[in-house]
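Presented below, as structure tokens, is a lone chain in the form predicted on its own.
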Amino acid sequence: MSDVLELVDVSVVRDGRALVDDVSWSVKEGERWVILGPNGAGKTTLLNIASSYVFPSTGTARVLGERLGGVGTDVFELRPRIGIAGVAMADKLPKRQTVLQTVLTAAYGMTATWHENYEAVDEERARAFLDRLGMTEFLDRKFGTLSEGERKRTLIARAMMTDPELLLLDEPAAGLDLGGREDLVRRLGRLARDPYAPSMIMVTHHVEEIAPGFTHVLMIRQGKVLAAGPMETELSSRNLSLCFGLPLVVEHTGDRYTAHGLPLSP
């Protein structure tokens, strides 16, 4: 399997501070990765490198075989090969557009409708992805009127429209209530288990949000990687405690993970 993402000794420095520090990491075709870490650890910076919107200050980053900043690399040709779903994308989308329009515009790399004419195959794809994510009954609803969970599912459908080779999910369950989270995790699990789905990277703070089918975990703290590898070996109580800076216990029940702190001594 070839690498869809390869970072070698990558650092990103802003205002004299390393957002990520000497990170080496690779993601291969078909892998589904979770990036875990506390606020400010560097999770979103890693995702921004993977999306080609942030270049390393030092080190080498290759995304889908293209070296960021390399001679001959055109990020505008690279970016349509990467699907992105997150708060930053949601903020760019017009609230007045329907759910179907919101997903369709991704076929042209746009955020808003203009005068483009969509082919029947585009609309069929958009409807199929929305149906897969439980959004068929919301096709004509305005994006701005959706609940947080409905909005997250619409964004994931939109990210899939260009048939990406790499799918990036930035805290997809953030802001959801318990029911909304569990519904989204169930749908992400179905996607993660699909052998035809793209390689996936998801950022989260919570192990409870890791969907079945995700295969690997990377833990980062203060810009440095603490652990990276298969979920079953690296998502341990020891590693999670080091990552979040307090004693934590990881439990694995069925195909889901939970974590909790140890009780304080009397």
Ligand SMILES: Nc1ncnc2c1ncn2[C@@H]1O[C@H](COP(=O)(O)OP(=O)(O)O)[C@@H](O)[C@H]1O
Second form
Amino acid sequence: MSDVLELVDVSVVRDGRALVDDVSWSVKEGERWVILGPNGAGKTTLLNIASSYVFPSTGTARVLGERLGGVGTDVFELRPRIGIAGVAMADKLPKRQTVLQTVLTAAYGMTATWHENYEAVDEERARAFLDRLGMTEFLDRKFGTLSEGERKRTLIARAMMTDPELLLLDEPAAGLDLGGREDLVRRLGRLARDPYAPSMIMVTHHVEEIAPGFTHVLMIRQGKVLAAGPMETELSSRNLSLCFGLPLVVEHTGDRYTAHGLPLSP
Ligand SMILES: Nc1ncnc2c1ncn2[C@@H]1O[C@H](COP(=O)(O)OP(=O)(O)O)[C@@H](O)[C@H]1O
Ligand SMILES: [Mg+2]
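Since the one above is the form predicted on its own, can you give the form predicted together with the ligand too?
Following is the full complex, with the preceding chain placed first.
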């Protein structure tokens, strides 16, 4: 299998500080990765490399076979091959476009506005992705009036529109209530288990948000990778405790994970 993402000794330095510190990591085709780590650990910076918006200060990064900063690599050809759903994207989208328009415009460039001559086939695709994410009853709602959960589901449908080879999700469940989170986890689980779905990387702070079907985990703290590999072996109490800097117990029940701290000793 070919590498979807390959980082070798990558650091990203800003103001003399390494936000990502000497990271080597590879994602193979079809794998579904979770990036776990505390606030400020460098998770979004890693996703920004994967989406080709941030280049390494040192080391080499290849995304879908193209070396970032390499001769012959055109990021404007690379970016349409990558789907991104994150908070930063939500802020750039016109609030007055409908949900259907918001998803449909993805097929015609980043935040393009609505015009009437979209292809029927694109509209069918947009409707199908929205349906998969449970958004059929919101097709005509203005994007700006959606709840947090509805907005996140719209963004994921939008990210799928260009038929990406790599799908990046930055904290897709952040800010959702329990029902909203469970609904999203179920839908992401379906996507993760779909053999035709793209390779996926999802950032989260919470093991409860890991959907069934995610295969690998990378844990990062202060820009450094603490663990990276198959979920079953790497998502251990020991690794999670090191990652978040306090004693934690992780439990695996059915196809889901939970974590909690240890009670203080008397
Ligand atoms: N462009 C930048 N210049 C300087 N510092 C930055 C920049 N972007 C992010 N940071 C800092 O780098 C650290 C890692 O950020 P980020 O990757 O967003 O963390 P995470 O997503 O894990 O919360 C944070 O301390 C953040 O404040
Ligand atoms: Mg972040």
